[in-house]
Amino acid sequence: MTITFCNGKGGAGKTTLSILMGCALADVGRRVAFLDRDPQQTATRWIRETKPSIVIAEPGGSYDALIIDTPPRLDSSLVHESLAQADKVMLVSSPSPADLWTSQDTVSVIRAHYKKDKAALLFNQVQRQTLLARELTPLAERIGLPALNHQIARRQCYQHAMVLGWKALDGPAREEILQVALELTTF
C-alpha cells in the first residue's frame, strides 16, 4: 500500500505524521519504507539521525506500506507524481480558518491527479474543548474530503520526536497516533 501524506502548505504536519504514521505501522509488524519528495529532506535526515524502524525506500523494495512525504507545493510534479502512484492520500491540515483555503486548493489537485477514492482528510494539532474542535466536520465539508474519524492533538511531544524518535512520545500520544495509522489503513 503506498500512503502519499499532502498540503500545499508548510507547517501543516505532513512530515512528522507521516513519520509517526510509520513507526506506528511498524509497530505493529509491517514492514514500512519512507520516500521523501519534500526537496527539504526533513523526514529523511530525521530517520537517519533518530533510527526508527522504518527505512528509507529503495528502488525495487518490498514493502506492506510506503509512505510519501510531498513538498509543500500544488504546482510540484513531485506532488502530481506522488498522488498518482497513491493507493491512499491524507490531506494532513490544522482546524485553522487559516489552513481552509490551502486544504481547498489542495483537494482540487488531489482530483486533478489522483484517480481513486481513497483520499482522506487528517486534522492535525486539535485542542480538543475548543470551537474549532467542535466545528470539524463543516470544516471538513468546505474542504471537500471526508475527515477521518480520529484526530492528532496538539502535543508537545511530537515536536519532541524529531530529535528523540519514536520514544518522545508518552503512551496516550502513541496510542493516538497508532488509531490514525490503523484508520489510514482500512479507510
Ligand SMILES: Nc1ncnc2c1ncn2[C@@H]1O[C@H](COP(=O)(O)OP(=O)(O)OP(=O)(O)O)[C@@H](O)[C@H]1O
Contents of the next structure:
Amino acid sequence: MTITFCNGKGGAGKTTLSILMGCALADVGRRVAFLDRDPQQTATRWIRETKPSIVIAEPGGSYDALIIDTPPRLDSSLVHESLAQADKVMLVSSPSPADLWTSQDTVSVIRAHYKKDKAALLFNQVQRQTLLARELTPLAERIGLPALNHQIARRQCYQHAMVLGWKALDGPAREEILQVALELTTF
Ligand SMILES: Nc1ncnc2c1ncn2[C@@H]1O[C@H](COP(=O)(O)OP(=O)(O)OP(=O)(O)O)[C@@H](O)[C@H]1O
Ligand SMILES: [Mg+2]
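Okay, that's the form predicted alone, but what's the structure of the form predicted together with the ligand?
After this comes the whole thing, all chains and molecules, with the earlier chain placed first.
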C-alpha cells in the first residue's frame, strides 16, 4: 500500500504526520518504507537522526507500506507523480480558513493526478473546544474530500518528535496517532 501525504501549503504537517504514521504502522509490525520527495529532505534528516523503525525506500524493495512525503507545491511533477502512484492520499490541513483555501486548490490537483477513490482530508493542529473544531464536517464538505473520523490535535510533543523521535509522544498523542493510522489502513 502506497500512501501519499500532500498539501500545496507549507507547514501543514505533511512531514510530521507522514513520519509518525509510518512509526505507528511499524509499531504494529508492518514493514514500512519512506520515500522523501521533498527537496528540503526534512523527513530524510528526521529518519537519519532519530532512527525510527522505518527505512528509506530502495528501488525494487518490498514493504507492507510505502509512505511518500511531498513538497508544498501544486505545480511540481514530484507531487503529480506521487499522487499518480498512490493507493491512498492524505490531504493534511489545519482547519483554519486560509489553510483550507489552499487545500481546496490541492483537491483539484489530486483529482487531476489521482484516479482512485481513497483520498481523504486529515485535519491537523486541531484545537479542541474551539469553534472551528466543531465545524470540521461542513469544512470538509466545502473542500470536497471526506475527512477521516479521527483528527490530530495541536501538541508541543509533535515538535519535539522531530529531534527525539516516537518516544517524545505522550500517551494521548500516541493514542491519536495510532487511531489515525488504523483508520488510514482501513478506510
Ligand atoms: N499537530 C501539531 N501540533 C504541533 N505542532 C505541529 C503539529 N503538526 C505539525 N507541527 C509543527 O508544524 C511545523 C510544520 O510541520 P511539518 O514540517 O510537518 O509541515 P510540512 O507540511 O511538512 O511543511 P513543508 O511544506 O515546509 O514541508 C513543524 O514545526 C511541526 O513540528
Ligand atoms: Mg515537509
